[in-house]
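Read the single chain below, which is given as structure tokens and is the form predicted alone.
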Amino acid sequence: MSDVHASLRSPLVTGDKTISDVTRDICAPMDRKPTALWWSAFGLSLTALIVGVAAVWYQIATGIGTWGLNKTVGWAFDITNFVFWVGIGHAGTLISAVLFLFRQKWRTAVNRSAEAMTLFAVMCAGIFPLIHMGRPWLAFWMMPYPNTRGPLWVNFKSPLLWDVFAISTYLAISAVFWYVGLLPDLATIRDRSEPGWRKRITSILCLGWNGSARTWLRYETVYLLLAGLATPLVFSVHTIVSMDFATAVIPGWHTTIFPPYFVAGAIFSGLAMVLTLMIIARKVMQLEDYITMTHIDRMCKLMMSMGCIVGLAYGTEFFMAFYSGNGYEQFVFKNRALGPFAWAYWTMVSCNVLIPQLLWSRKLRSTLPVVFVIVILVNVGMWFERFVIIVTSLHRDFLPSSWASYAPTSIEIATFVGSFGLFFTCFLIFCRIAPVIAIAEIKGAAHLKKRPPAESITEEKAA
């Protein structure tokens, strides 16, 4: 009966593969020699990277009176970005664990690129609240440690606070629970290299994996109580960095929305990335035989659902400000509008709500340059949602008086740029030195030609 469900499904390994040729194709990018292409890619992120890591340097010496903050607009590009980055890192954690728990089989093909993704996301993520410190050096104080400081500590009732230990144990189980679903693909790289530096590598690192029915037990075992542990992790650290403005007492930021509309956007942005990334890879390594037209179609589903939540999010924000009567409110939305920022207003609109509309057609859905295109709209769209929620809440001040206005420096700029180039410098290596795709779970998950046993004894040795 299972056979007969899974041939009216579309596949999801096309052209006709067996296990070894799965082995084979998915171990082929870290075999060969890179390409003009991947060196071109790599060189071009690794400026960014530069460009970012001199911006920091200078800005640690110089003092972050080198941006363009001032008395009214205290927070700008430094929060804006990490939000944005914290955001991305959610998609990984998604993808991986609540579809594990729900027995998503397609997620078999895009989960290891999006939890790599997120480690390098928050990686990216937590350096700009290291930078706002203006004394990074000192940043170990927020761990409770025993010090010789008496009473003297961080106020662990702030949502700043909050941020260090939400993201520092996302960040842990989320490497952890990549690292738990590298073993079996770490045994099957071990097993087919030739004796050297990369053969006692991963002789090491796979933990001594035989891949024997107890192996496989335990591992099943653990990868699901990591799942269920790893899943409320993304309800709640972006829960927690929504609170960062919803406990203050500035006019749009002060509402209980923010909580649910904050992961539901953060899940949009993070889809848009991996989606990005997915593309790129499907046509650069060649997989376009495992990451097929319906792991991008059920990718965009998701993410125009999230498009859609997020909408709703927009217009019921306005709606609060004016039923509440609070002129304050209503004067901050009107200013969100039709104020001087207006422009980063309706850019985010346009992206996020009114552009993924376009996914609800199939024939654009299956149409990848488009779907492209519209990603990387989504992701513009969600960085000015943070700028605009931030920026536009602050630049006009109760007082009249203590309006100003703000535009980022070409060193805050250069910071960003860097942000980018840490994070595509590490997808770039990790492709490198690790399967894009999970090997294991895809055998399990796909249906896989057979071939006669004398054959596939064959193909494996070879391969």
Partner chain sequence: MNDSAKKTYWKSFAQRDGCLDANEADPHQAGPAPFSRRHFLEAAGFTLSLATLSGCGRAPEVIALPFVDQPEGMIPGRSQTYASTCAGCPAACGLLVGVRDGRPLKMEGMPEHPLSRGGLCAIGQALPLGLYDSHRLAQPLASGKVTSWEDVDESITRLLGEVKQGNGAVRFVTSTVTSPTLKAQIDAFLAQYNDAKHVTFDAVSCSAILDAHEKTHAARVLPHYKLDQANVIVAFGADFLGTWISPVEFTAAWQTRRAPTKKHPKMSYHVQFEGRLSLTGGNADRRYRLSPVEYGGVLSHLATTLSMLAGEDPPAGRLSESPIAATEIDHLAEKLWDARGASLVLCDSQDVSVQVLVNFINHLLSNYNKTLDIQRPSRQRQGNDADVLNLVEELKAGKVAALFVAGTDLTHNLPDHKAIAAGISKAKLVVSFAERQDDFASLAHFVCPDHHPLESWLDAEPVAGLVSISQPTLQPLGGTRSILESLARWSGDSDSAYDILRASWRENVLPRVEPRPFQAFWDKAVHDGFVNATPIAPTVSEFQSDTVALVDAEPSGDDYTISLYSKVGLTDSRHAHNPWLQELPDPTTKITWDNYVCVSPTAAKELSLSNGDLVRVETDEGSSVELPTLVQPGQHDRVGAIALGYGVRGTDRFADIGPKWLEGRPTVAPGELVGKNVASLIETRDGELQYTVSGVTLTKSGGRRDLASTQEHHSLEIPRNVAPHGAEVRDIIQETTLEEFAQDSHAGTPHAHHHGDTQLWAEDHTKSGHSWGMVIDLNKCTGCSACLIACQSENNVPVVGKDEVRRQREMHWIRLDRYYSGAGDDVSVAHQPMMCHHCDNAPCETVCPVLATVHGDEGLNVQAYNRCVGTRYCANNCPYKVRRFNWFKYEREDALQNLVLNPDVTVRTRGVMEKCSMCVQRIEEGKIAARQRDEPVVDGNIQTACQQSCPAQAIVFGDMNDPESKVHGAFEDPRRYRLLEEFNFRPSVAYLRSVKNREAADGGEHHV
The other form holds:
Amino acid sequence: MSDVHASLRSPLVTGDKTISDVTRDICAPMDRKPTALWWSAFGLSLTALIVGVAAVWYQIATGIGTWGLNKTVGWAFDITNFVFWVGIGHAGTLISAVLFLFRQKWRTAVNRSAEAMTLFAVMCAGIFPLIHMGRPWLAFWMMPYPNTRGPLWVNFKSPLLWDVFAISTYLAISAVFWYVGLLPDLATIRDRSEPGWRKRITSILCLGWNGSARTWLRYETVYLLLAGLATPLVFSVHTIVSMDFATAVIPGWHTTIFPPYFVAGAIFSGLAMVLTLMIIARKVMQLEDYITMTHIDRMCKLMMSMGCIVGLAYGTEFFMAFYSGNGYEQFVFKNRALGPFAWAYWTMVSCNVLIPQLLWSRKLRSTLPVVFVIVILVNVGMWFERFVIIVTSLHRDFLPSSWASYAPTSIEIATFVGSFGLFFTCFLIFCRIAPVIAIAEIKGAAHLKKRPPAESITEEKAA
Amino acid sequence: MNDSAKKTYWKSFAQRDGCLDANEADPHQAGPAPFSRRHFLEAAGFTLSLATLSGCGRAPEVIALPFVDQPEGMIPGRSQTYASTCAGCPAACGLLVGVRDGRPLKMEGMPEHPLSRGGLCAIGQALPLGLYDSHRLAQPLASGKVTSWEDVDESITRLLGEVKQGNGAVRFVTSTVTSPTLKAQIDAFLAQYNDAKHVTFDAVSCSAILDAHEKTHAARVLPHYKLDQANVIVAFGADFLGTWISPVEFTAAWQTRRAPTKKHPKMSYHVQFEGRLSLTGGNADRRYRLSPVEYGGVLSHLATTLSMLAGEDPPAGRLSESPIAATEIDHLAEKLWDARGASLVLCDSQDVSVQVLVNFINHLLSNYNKTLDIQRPSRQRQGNDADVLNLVEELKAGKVAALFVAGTDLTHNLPDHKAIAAGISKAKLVVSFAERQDDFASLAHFVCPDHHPLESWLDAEPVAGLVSISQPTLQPLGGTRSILESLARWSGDSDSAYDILRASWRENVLPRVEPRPFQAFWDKAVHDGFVNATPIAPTVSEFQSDTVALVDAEPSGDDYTISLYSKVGLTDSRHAHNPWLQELPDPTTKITWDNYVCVSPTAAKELSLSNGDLVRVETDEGSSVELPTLVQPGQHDRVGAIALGYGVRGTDRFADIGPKWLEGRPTVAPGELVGKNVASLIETRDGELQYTVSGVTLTKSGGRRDLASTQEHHSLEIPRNVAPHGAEVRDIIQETTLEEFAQDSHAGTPHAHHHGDTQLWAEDHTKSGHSWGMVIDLNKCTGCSACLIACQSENNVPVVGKDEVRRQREMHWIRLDRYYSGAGDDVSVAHQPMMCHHCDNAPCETVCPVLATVHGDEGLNVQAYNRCVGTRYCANNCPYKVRRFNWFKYEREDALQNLVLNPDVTVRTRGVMEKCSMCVQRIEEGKIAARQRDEPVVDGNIQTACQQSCPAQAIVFGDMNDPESKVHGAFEDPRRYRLLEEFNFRPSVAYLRSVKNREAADGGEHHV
Amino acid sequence: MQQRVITVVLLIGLCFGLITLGAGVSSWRLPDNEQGYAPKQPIDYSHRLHAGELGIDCMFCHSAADKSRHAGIPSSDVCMKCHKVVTSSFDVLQDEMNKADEEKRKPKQIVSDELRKLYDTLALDETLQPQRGATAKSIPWVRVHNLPDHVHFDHRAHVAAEVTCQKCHGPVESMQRMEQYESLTMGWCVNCHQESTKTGINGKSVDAKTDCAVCHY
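Hand over the structure of the form predicted in complex with the partner chain; the form predicted alone is what we had up.
First the chain shown before, then all remaining chains and molecules of the complex.
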């Protein structure tokens, strides 16, 4: 297959690499001692994580009142962050599973880190519904389990319960998918490692991978099946998250467009986050030959198209409010655009709809700093999208007597920062202990040079 | 060895059961020591851990202490009700005290009481919290130090002897004493001295009305106003539904003429002239913004016009230009004239000449002895300002030898504190009966704390001929002593308050009722709480018209006039220590925990003030005070209004109220009090204390103090910049005019699309038995907020403090929504009690993941607190936003206050959602009681706390499945509507449309 | 030697530990389930004697059961209705009477140890006369049936529906020391409510609701 590589397309791996070059390059960060840059990034993330843990501890010890919520705005930062992180967690499965099914070979450079990102993002997301509860120590009541309370069960009508199932399933499948994808690379690490703790751990983790054709065959089958299984989850998770709002009666939440709108938004934000991480990683870890400008270009195109879908959704919402003739509905949307939280709304629109339009230009797409700024802005914009949906719908609903305002407290901000701390701490550790690029897959996908015989001998010796 | 092991075994077993004697547990005695203690502990620890594993600990041991001798009739766990009299203010409403296991818990209005008719205001409801207050004095004080009653009695008797010998002046100051027994006791006490006087001082006095009647009727009496007899009510400033004289009684009477039906589309016509926006003004059919200094001018014009209608000569005097258009005055005069004998003009002015004019008008309209009774006058306000001012002069001159003060804070409530304090220091004997160290008590030589009203025997005669009893409902919590007993001791008697009261009734009340044996009479009186006795009528002369003169209205210049008023729920400083009342949102401004200067939007613009900006108020006499601003629509542009009764000594205690956390701010800043005392602004003129102060300058002083309001947006109108076309105003409050209602009883129904009336879960919500529902008549509801405190008291609703209210997290289960509507500064006010609507298609129920909120099969939306995990999704999805979340654990700042908790209602922990349960504990109690008697539940037997207390009887609750029930009838009323009906939530709470007595075309700016 | 001692001690400890653990596991219950709770009471009062052998009606002492949500713990004066006279077990009193008859003297006041405790709380002396200067105190009974604060159980409704006391409290008439016989968990309550609604109580049909608000408010 690799022989009929179309020369019209730019190569997936540049730099004239041999197969062993690939292995060496990708494994290099794991073999090196951590750089000062890594240490400083890790220190920063860990500090943020500690701040977050302290905030969560304080909030659980003192009460949810330490958040800026009130009787009218019952959710704000908590669910905004939850949806934000779930959204980011989306790109992983999309890139791994959906693009895999569509045989998009360029995905091989980014899928590993995208999957890891998914895992960490879903972890971050999962924390918020847990800690936003008034009594988080009773969170297990959300699980349907046999109990001594007679007929008391859980409420299968509640979207929050669907959330519990959707998120936990997604987390489980993502974790398995990521781990299965890691197997051949773990074996590579095992083979490359000097006898020691790393070898011992990886030989357990790689489940006795021996590189035989039978192993590969089974691996490919499992991977394909998992990809097939994971694909519907890309749609189900955010559809269900959107139903937290869509099934409510609050104007601004009660809309049927939410499922596709949320899925598009999630993919959009997920791609933005993958790009953010990849741009940093390729620079810091010297992987420019593997994550090439072609990758970035394609990701940008995908992101831009998603941005357009999101923009269409924004427009549709307004049109539906106008067309419904429902005064409450119309008010909510007018209030979004012109009310006290108009700044958040316009931040959202400019970051998510207007700014991505710059990516129509090939020149800008190939200018890394510009792309980086744009993806950061998209991340910001997508956070604000959730904030706008949640807070502006709640803060002024049916009865003007109960209208209220909302402002986050230091505890909420610290918790939010802490979730980034968790995410980046996990990601930085991941970069150190596992190959950020799927070595086996990229070898299969990219058109590589034949390896010189001499080198192959040395490598076998090392193994 | 076996032995030691056995001991080890018993040790663990015993510890598991928690009944181990401390000695047995001593490891030193556990066995001989062939091996080290360390080894032994290893072995013991091992077995212990196993044993501990086997039995996770029992719940803590609970001790139940039964009586030694159970009192007769006492049933543990059952609430008993005692008839009594409310002592929250001199209005003396009828009270039913609910006592549970020896603790008075819930105050209810006495339905048989002829004045209050079953209603009770917020202050009355809050009495028990004042009772369980550890800051009340528990012992008498001498020079600020705790002492014994014997020592106090000895010293006071000795000092009184010296005063008597020196012929010194004895002055006894009280607030209005409605108790005939106490009055007689004070008189008897004072009779021992040559120069002795009882001075009645009301913190907010009506002295001018009494003085005016002395002029016009030669009797210093306060008429008993009968609003249920009045077809036309014209009030000048008098906030009779809120705080004026006897608001519960007046509300109960007023509402009788506020319920037009399809058959009888008739109601009273209520016009209010006022400078600030009072509760009463908000409920009026027609409201004029008029500076209090201009009342005289309008009344003069009215008097002149009415004289002409009556064919009499108008009173002498110059007629200044009227601030109100002549046509309006003619129109009003005609209305009044048509309703001769069934009209009423009220005024709260402290200007005697204005009040004389009011008397003249009422006389012209032949209202005396019809709507104003002076044969059976009211005794609810007896303050005599001339006496008070005299006393102040005497004090300053050092002429008072002995000063006694009860029921009021002489120094806090009067201007010129310093001079009075200096004067007090000259007296030989200064005694206070205050229940706590208030401003005066801290100056007094002796503080002899009186019992709390719920601990003592007393009586009251609020209106001549209606004598009621106040009975104790528990043993005094501290070492306080009834004022009756204290006075008896100092006169050489040792009678108990009970004996004194009985003797007084045998002597004074028994002869005024139909003859019967005293004991039987007494028992019945104590059981009923009140008796109707022959009134002792004052000698009243014919109307003396020569006293009447027109009042030259002062032109209101550019200076501001300050109107000092008392706030609903916190009428005077005596209740300032009650956190329920401090957190009660003012019915009009919705502000808690503070006083402030209300200014009109126009004035605010002129002074460039906005809510919370500090403003300095300076009188031309040089007193000044700095308070935050509140921009109040509907207020006169030249009038500022400030509430009295704030800045009370000791209220810095509330710094501790509410949750404490990183960003939490204390309710009271260090070194400050709740609000500021503005008594220093009170002026004295013509022998009266003036609560209207002219010639005031207002200046913005730069600082800010955030006000804690429970409502952010105040209008039914959507802010203009976000209002969708065609939906600028929300039809949440439905209103119509009497004229339209008479033509079509469904008038006022908005033209809305209805999505049918589908039941989403008909099979789940069978409602085969009862179906509880509630209807609130918006035409009767005045917004007085009594229901709010009734609910708080019944349902253990916590107090959260100012900072939490500021964060929009108040916990009240009933919210009294208040909306302004109308263009410009002339606003119309609407009140709407808002509690859980118990929807059939409840949005909250479907979204709770753990089934903590579900639908009961009697139509109630039930909240199981212990199942709640606190996702708050239900609150988000509640269209009425009536769910309340426990953001923190709300502990009481005073542990004694835990005694006020109703054991029938769970105290909610932090992190759970709560809301109105329609007093499900009362429903369950009523159903069980009915089952016990083997009878069906009778309509009216189950009452919710809010319904019971409502002075206006605006709330009807009952079983909608019972075709005979009142609530069923109310649901059939053509005025009935349900809020947000177009969404088909199918709420169990409905409202009756408000009908204002206006012509359809009248005052286009008044309604929307 | 020392080593052996330690080994023996440990072994014995292990045995006892395992036995208690076994006992514990056999009566395994969820946290807050207090089934079988039988605390030691200040006076060793026997329901077996009073309710079982003497056949005193439950409502004689727990007289509020049909009037209040609480059945009520009898006040000391209820005890004294009988124990003014019955100061010890009947046999002992009978013996003393016979002996006194024989010896032609007034019978001596015999007070049993447990009843002495009752008289002590009431500040009564040897001859059941009030002691000077001492005040009577309540007997600090230990509550056996403790429902959480968020559960509102009402005895009246159950007495009115003719649910027997034993249905919830177990065979009280055979208990020497009172214990919590049933688990009193929510499922247990609900089960009974559902069963009773289906089958009725004593042939009478009842509507025992299982709405949350029946117990939780």
